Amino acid sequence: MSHMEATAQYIRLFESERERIDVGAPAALNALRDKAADAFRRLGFPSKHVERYKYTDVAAAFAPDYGLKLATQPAEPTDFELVSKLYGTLAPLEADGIAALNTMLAQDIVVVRVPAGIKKDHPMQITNNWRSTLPLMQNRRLMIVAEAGAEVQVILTDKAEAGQDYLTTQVTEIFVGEGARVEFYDIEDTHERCHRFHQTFAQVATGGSFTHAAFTLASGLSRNQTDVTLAGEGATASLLGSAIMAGHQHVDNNTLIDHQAPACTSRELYKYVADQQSSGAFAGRVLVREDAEKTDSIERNANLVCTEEARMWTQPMLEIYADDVQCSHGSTVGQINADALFYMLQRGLSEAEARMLLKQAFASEVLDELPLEPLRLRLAALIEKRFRNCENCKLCK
C-alpha cells in the first residue's frame, strides 16, 4: 500500500467515526482535532524520503485494517484547565504526520501533575496490557507536568497478549519546571505482531533535570522519537536506550536534543544487540543554538551485530552555532569479540552460554546509568531472561 492509500484509509476512518470520537473525548482533546486532521491530510504518513523516518516503512506498518476501540462516555481530566492550556503545545502536529494522526484520533489522556515543591517518594507506574480478539489500534496521550522544584519518576510499561496484531501510537508531552526533576522510563515487552510508534516531547526550564530511558525487550516494529528542548539556563537532559532484537524485529530510535539556553548539559547513550535477521536504527541530533554558550554534550551509540543477516544503521549528529562549547559524539558497530569468546570457551562454557553472557555484559552499561535502583535490578533480570531464551525463543520462529 502506498503512502497516499494508507493516508486515505485513516482519513476515511476519521470521517466515518468523527461523531463517536468526539462524544467519547474531553473537550480539550476535541479542540485540536480539526487542526490535526487538516495537518494529516496535508502531510500524510511520512515516507523514507523524510529524513527522520528514512529507516522505517511507516505506511506498511499502518496498512493492515485495524479495529479502533472507541469510548462512548468522556472522562474529563481533573486538571481540565491545565490540559486545555498545555495539550498539543510540544507535539509538532503540523510538521509530523504521526503526531497529527494521534491528535486526530486520540480520545483520552493520562495526566500526571506534581505541584511545586512536591517530591514523590515512590515512582508512578502506568501499565498497558494489550488484549483483543481482533486486530486492534490504540491512540494514547500522556502528559507529565512537574512544577517548580517538584520531583517525579514515571514508569510506562507496554505488554501484549500473543496471537493478535496490535498497532499503537502514543504522544507524551513532558513539562519540567524550574529546578524540577523528571525521570521517565519507557519499557516495551510485547511480541513480533506489534507495531508501536511512541513520540516523547519534553521541555526543561532553568535548572531542571530530565531523564528518559527507553528499553525495548521484545517487539515487532518499534519506533521511538524523543525530542528534548533545554529552554532554561543550567537545564540538563540524559537520554538512555537499549534494544534487544532477534527474528525480524525492527527498532528505530530517533532523538533531538535542542540546546537553546547557556550552561546546559546533555548526555546520550543508546546500545543495540541485533541478532538473527533483525534490524535497528539510531539517529541522534544535538543542536546547539547561538545563545547556548557553555554547552556540555556527549552522545554515544554502540551496536553489537551478532549475525551476517542482522542490520544496523547509525547516524549521530552535532549541529553547533555557539563558540564556547564542549561537544562530542560517536558510534560503533561490531561483532562479538572473538578473543573474549575464545577465553570463555577455554574455561568450560558452552558457546551459547558464552555468547549470551557477552551480549548481556554489552547491554549492561545502559543499566548502570539508571538513577532508579529497583528498576535497574528488575531490568537486569528481564534482560538476562530475554538473552537466555533468545536461542529458542518463540519470537524468533
The other form holds:
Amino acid sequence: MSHMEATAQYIRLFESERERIDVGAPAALNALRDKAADAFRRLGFPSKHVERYKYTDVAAAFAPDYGLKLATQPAEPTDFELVSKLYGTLAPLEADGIAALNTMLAQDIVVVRVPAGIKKDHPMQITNNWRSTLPLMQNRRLMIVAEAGAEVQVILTDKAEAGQDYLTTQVTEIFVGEGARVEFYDIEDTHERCHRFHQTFAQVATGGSFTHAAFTLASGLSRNQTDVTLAGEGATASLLGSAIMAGHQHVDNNTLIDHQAPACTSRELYKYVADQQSSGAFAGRVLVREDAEKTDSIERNANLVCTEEARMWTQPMLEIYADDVQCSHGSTVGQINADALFYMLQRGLSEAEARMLLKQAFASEVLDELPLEPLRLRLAALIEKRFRNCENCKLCK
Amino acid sequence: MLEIRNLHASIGGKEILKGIDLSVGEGEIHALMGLNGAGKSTLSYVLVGHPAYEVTEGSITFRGKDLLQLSPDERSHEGIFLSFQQPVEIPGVPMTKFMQAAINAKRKYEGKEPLSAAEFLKLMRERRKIVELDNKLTTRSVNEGFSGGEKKRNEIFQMAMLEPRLAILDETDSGLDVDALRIVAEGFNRLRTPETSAIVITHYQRLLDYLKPDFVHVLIDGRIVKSGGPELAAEIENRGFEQFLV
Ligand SMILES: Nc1ncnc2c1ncn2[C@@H]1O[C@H](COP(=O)(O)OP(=O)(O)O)[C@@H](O)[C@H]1O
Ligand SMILES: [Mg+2]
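Could you present the same protein in the form predicted together with its partner chain, rather than the form predicted on its own shown above?
So here's everything in the complex, that chain up top.
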C-alpha cells in the first residue's frame, strides 16, 4: 500500500468516527482536532523520502485495518486550564503526519503534574497490557509537567498478549521547569505483531534535567522519536536506548537534541543487538545553536550485528554554530568478539551460552547509566530473560 | 594421558607446527621453551581447539580420545585448561556469572546437578584464597581493567575453579613480579594432584624453580629439537638457544 492510500484510509476512519471521538474526549483535546486533521490531510504519512523516516516503512505499518476503541464518556483532566494551555505546544503538527494523526484521533490524555519544589520519592508506573480479539489501534497522549525544582520519575511499560495485531501512536510532551528533574523510562516488551510510533518532546528550562530511556526488549516495529530542547542555561539531557532485535523486528530510534542555551550538557547512548533477520536504525542529530556557548555533548551509538542477514543503519549528526563547545559523536557496528567467544568456550561454556552472555553484556551497558537502581536491576533480569528466551525460569520472576 | 604424533598445523595457509611429537604422562610436568615465534602458543591453541588453526597432519589423543574430534568446550570438560598468554577482557560479563556458567557446564557434562548459588560462592571464596586473588576482582567483569599480573593470577584462579587434568600455562609468569610469581606458582603446586599434568611454556628458570618440571623441551621453528630433564632448562638459562639453531 502506498502512503497516500494509507493516509486516505485514516482520513475516512476519522470522518466516520468524528462524532464519537469528540463525545468521548476532553475539550482540550477536541480543541486541536480540526487543525490536526488539516495537517494530517496535507502531510499524510511520511514516506521514505522524509529525512527522519527514511529507515522505516510507515505506510506498511498502518496498512492493516485496525479498529479504534473509543471511549463514550470524556475523562476531563483536573488541571483543565493547564492542559488547555500546554496541549500540543511541544508536539508540532506541521513536522510530520504522525503527531498530526495522533492529535486527530486521541481521546485520552494522562497528565502528570508535579507542583513546584515537590520531589516524588517513588517512581510512577503506567502499564499498558494489550489484549483484544480484533486488531486494535491506540492513540495515546501523555503530558508531564514538572514545575520549578520538582522531581519525578515516570516508567511506562508496554506488554501485549500474543496472537493479535496492535498499533500504537503515542505523543508525550514533557515540560521540565527551572531546576526540575524528569526521568522518563519507556519499556517495550511486546511481540512481532505490535507496531508502534512513539514521539517524545521535551523542553528543559534553566538548570533542569531530563532523562529518557527507551528499552525495546521485544517488538514488531518500533519507532521512538525523542526531541529535546535545552532552552535554559545549564540544562542537561540524557537519552538512552537499548534495542534487542531478532526475527523480523525493526527498531528505529530517532533523536534531536537542540542546544539553544549556553552551558547545557547532553549525553546519548544507544545500543542495538541485531540478530537473525532484524533491522535497526539510529539517527541522532545534535544541534548546537549560535548562543549555545560552552555546550558539552557526547553522542554514542554502538551496534552488535550477529548474523549476515541482520541490518543496521546508523547516522549520528552534529551541527555546531557556536565557537566554544566540546562535542563528540560516534558510532560503531561490529560482530561478536571472536577472542572473547573463544576464551569462554575454553572455559567450557557452550557456544550458545557464550554468545548469549556476550550479547547480554553488550545490551546491558546502557543500564550503567540509569539513575534508578531498582529499575536497573529489574531491567537486567528482563534483558537476561529476553536473551534466554525463557518464560518461566527462576531468573525471570 | 596426552599423545601428540607428527602434528602439523597452519594458520592462514602458513605452516607453523611442522611435525610435533610429545607424550605427557599422568602427573608429569613438561616445560616448553623456545624463542618468540617458534610456535609455542600455536601448539597450545591447537590443543584447545582454536578455530583459526588448521591441523593438516598428525593426531592428538587425550586419555584415549581423539582430541581433534572434540569441540573447544568438550575439550575443556575433558579437563584441558589453557592459561592464555594474553587473557581477553570481556566487558559486561561478570566474573562470578562467567565462572558459574563454566562450572555448571562442566557438571552438566559429567551428569551432575548444578551447584547452588551458596555452594558456588563458597567454592569461589576457597579457590580465590589459593592464588590470593582480591575479592574486588571477582566482582568485576572478566579481566576488565585488570593489570597484566592480575590477569595472570585470574587465569590460575579459574584453573583452581575448574580443576583440570592437563593445564597449559602459556607464559603465565610474564607480567608477574617476584611475589606474585611465588604466589601463583605455590598456588599451582597446591592444586596439583598425582594425576594432574601440565605443559609450562616459559622463558625463565624462575617459574621452573617452583614447578620442578620432569621434562624440558626446546621448540624451534615448529619442531621439538631437543628434550631432556630439568638440567636442560638451566643450560638454556646459561647459554641461550643458539646451540640449537642450525
Ligand atoms: N594469525 C596469524 N596469522 C599468521 N601468522 C601467525 C598468526 N598468529 C601467529 N602467527 C605466526 O606463527 C608463528 C608462531 O607464533 P606463536 O605460536 O605465537 O609463537 P610463540 O608462542 O612461540 O612465540 C609466528 O611466526 C607468528 O608470526
Ligand atoms: Mg607465545
